[in-house]
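Okay, so here's just one chain, in structure tokens, the form predicted on its own.
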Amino acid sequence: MIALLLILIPLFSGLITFFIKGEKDAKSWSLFASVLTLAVVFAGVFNLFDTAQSSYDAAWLSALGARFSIGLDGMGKMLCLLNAIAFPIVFGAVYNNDYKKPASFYGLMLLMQTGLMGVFLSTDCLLFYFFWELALIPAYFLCSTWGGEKRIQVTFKFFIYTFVGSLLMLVGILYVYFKTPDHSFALQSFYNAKLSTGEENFAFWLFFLAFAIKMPIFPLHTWQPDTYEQSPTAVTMILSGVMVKMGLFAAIRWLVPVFPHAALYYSHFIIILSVTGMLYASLIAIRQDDIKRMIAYSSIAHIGLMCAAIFSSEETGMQGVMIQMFNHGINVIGLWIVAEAIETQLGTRKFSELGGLARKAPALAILLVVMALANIALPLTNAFVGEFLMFNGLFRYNVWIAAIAGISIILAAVYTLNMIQKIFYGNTSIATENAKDIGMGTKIMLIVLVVIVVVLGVYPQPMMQLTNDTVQSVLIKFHL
């Protein structure tokens, strides 16, 4: 029942939101619904109810062998927790923002949360595909309606990329379905599918391209910076903090265990692509004059490391990916909140038009520095453990690849410290001369994230315990 509630609460809350008249009422209702979802996730993660309540199975499309089958396992718990934390943080951070048609905006946001929950909970591949699309559809409308000046062409590009990926995945799902012993879409049936080497290689790429677009990794990343720049910042927070994890999650849950031989065969090529993307995105991030685009390229670099660690087939690397999926989401949302606070008050996101903000907004400066240092995985921050484990996995896989990938650590420090210096230090500019510190709502949201950063940096063991079983089951498949 816990798993079912995690889908039903945001679903019905989102549908109700469309009919709420007042702007403040729509905001308050959405915030309440997201907090309620978070409470249910906590109950599932910390086993406050019988573990039998963590799964649900019912007839769905019986003629096709598809069932409405969902479950809250280790990796699912972690990402559902990230999803549940992200939405109240985002709603709280943008509570004072004015959106046209607020009922529609917040309703679509909650429907996007529904789709994301379904992706992380599904144990039936057709149901997984259904929720995959359900998460993307609200994102299209949110970007095209509430985005920036170039929102239409950017959303169209986003749509084309993701539509092609989804179509390839659907073909792959049907292909594997007919190879299962019992013609079923169940997770275990897909794991037991009888595929020849050629068939496995063919189906692997159908799935991988869909997941690689969603992550995204080089060279399928070109939709991301434009989409992040043009989307409303609240939507960008979810896209980069939670939605990109769909591709990484799917690679661990569906790709590697279903196609273990193909994953091992193509691992070297994929790791090289991922490391290339890390260095490329880091170098581009250094050259950015826009906060949003810098964070976007930074995110591409971090995702590239996670993808490389998955295909290293090492236990430490895989463990690091699962921890880092959560931690990256927390850190990047914090950076987006700061970007939103600066743009809302000052009307600019350009580093060249900022400066000296530490004197005008000391609280914002302190909180950004903590989130920025977490973003470059400073020891005693949450990202350090995950990044250390991922590089350890890459080192075990290939010393030279790990060394080349390690250059991105230096580059990350360059663009992150450069951002801090250009925004907060030096002389004030025309834009920052009359700046004020952040409001209490934004301050509270950032403090919550900083607490998570510090606590998980000092004591990461709970996150590691959540994912141990998943790591072992995936690696057993990988090394068949």
The other form holds:
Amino acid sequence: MIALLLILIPLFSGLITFFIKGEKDAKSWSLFASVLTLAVVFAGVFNLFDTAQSSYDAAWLSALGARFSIGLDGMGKMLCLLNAIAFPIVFGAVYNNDYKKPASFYGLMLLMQTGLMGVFLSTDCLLFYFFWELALIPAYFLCSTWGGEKRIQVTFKFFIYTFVGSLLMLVGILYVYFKTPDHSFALQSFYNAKLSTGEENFAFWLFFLAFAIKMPIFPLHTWQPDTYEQSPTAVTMILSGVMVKMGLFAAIRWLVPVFPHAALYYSHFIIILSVTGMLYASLIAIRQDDIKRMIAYSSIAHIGLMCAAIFSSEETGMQGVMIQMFNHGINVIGLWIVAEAIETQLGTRKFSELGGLARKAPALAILLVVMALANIALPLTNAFVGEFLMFNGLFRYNVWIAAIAGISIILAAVYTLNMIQKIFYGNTSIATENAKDIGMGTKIMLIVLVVIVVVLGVYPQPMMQLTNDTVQSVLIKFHL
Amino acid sequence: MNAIILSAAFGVMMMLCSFLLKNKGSLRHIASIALLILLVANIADTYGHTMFLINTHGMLLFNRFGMLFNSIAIGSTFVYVLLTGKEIEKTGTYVAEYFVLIFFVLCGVTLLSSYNNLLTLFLGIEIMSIPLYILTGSDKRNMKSNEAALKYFLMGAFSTGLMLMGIALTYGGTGTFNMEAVRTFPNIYKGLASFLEILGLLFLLVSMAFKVSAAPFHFWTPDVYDGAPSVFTSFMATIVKAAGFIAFIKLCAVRMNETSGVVNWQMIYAILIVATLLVGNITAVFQQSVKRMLAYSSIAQAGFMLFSLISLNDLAYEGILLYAAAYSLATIGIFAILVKMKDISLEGYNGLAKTQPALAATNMVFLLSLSGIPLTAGFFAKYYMLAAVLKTGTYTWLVIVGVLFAAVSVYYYFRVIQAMYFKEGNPQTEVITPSFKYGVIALAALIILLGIFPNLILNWLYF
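Given the form predicted on its own above, what does the protein look like in the form predicted in complex with the partner chain?
And the full complex, kicking off with our chain again.
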């Protein structure tokens, strides 16, 4: 029931939002709905109800062998939690922004949350595919309607890219479906599918391409910086904070356990691609003059490390991925909130036009510095734990690859500190001369994020316990 | 049997109405009531309540598959008349005749869904095609409409000629017109496929490819669909085309299948499919007029329907019916909105979401369905087509080619969505009545419903 509620609350509240007339009402209603979802997730994560409540199963297309079955495992709980935390924070952070047609904006946002929840919950592959697409369609409309100048072309590129990936995945799903012993889309049937080595290698790529585009992995990342830059920042927060986790999540739940031999066979190639992407994106990030584009490239680098850690097939690496999926979501949303605060107030995102903001907005400066330090994974911040574990896993896999990937830590420090320096220190520019500190709503949301950053940095144990069952079950498949 | 006789009878009835009724406005109401009766009669027939018991000597064979297709075709026509009946009246002065011709086309369609003999196949194709030539030219003062009608007629006559030759040649090769008999009685060459039969089947294949506008026999389609009055393009591109596929799949399942030991028909279909997908999708990308884009998109969609010829398994039969329903309903919806637009170029749709939010939203649902996005009927239509081929275990490469072209199709369908939602403009439309609005909203709701529960249609095959 809990699982069902997680889908139904955002779905119905989203549909209702479309018919709300006043702007204030739409905002408060969607904030209320997202907080309600968060409360339900808390109930699910802390097992306030008996465990039978955390899954739901109903007949759907019995002729095809597809059921409406959803359930929560450790990783699912963790990502639902991230999803549920992200939306109230985003709604709170943009509470003072004025969007034209607010009812549609907030309605589409909640529908996107429905799609994301569904992806993290479904234990039926066809249902998973449905939600996978359902998350994409609202994102398309959100970016194309409320985005920047070049929004239409850029979002279209994003849509076509991901749609090609999803269609290939659909072929892969059907391909595996016909090899399952009982012709069903259920997760367990997929795990038991009888595939020869050749078939496994073929179907692996059909799935992997879809997930690699979503993450994104070099060289399929070209849609990402443009889309992040052109989308309204509220949507970018969700795209980079939660939606890219779809790719990682799907790789752990639907790719590696279904095709363990192929995953092992291609792991070296994929890790090299990921590490190349990390260095490549980090180097480009250094050269950026735009906050949003810099964060976008930095995000590619972080995701590359997570993908490499998944395929390193080491326990520590996998645990690191779990923690880092959550932490990266929190950190990147924090960075976007800062970018949004600067852009709405000063009208520019360019480093070259900013400077000396620390004197004008001290609260923003302090909060950003914490978020930035988390971005470069300094000890005591949450990202340190995750990155340390992932590098540990990568090191056990191959020392040289780990060493090369380690360069990206240095590069991350270069571009992140460079950003702080250019925005907050030095002389004030024309744009920042009359700058004021951030508003109350943004401040509260950033403080909440900073608290999460520090708490999880000091005491990551609960998060590791939460996801331990998934790590163990995936690793068993990997080393069969 | 009910549907064949009643549709012909209703055609005659409408003809009488043309001079007995003074009030032309009531004609479309009569037509819709007649269609509803036809639908009910056909469903009754499905469950064994046949009104006309005629011994056809095996020329016709009625089964669930054909009956369900009849229901889909008649139901779609009903929706079509409800949504665009007013525009049919505006096309010209001979309003009643248009409805007459539509009923005659339906008679051909129902014949095609139940033919069991090459002669009845020919009859069905002709009964279906000839009224269409007239409907294409119904806008008499318009040169483009006249040109389209002539082109359609000449091309249609040509393909009919090929079909007749094909039928004659296969008769020479097998000694029978019957569809089933070849299987049970070895032909005069003692069960071997003869050269004459193969040649005849090739001719038949080409003529059917003409009818369903599969590349490289598609050249008439864009001009005819573009030149004909939009209301009739809607009818031609949906119900008539789907009927062509039903006839095609049956021919392939019986006649071609028997000679598959000699000729690799599947490879020929695969070539047809790739050519059709390529031509339809790539050319549609460059169109500026929405109507012409839809003409090419109908070629592209035909490419997907052709997938059923390769697989010919249970999923393929279910899939082609679902595809026929999903594609027809969505295209009828898009055309119903198109005929209300003053400017049918892509720019003409700019900003429709602001001025007519209901029309834009429903049009979006129709376009999403055509591009095969989940939660719409179009997704399951494509799903069945792909699954049917994957089930055979061969031609996996064709499925991948198919989905890549499906991604291309998103490009041109979404251009309309972009125009409606993200571009500024002041589109001019005819007066939109509330009943029309509710009509398209109901149609969009139906498409979404079928996108979640495709079994609503497919269960009719078995229960």
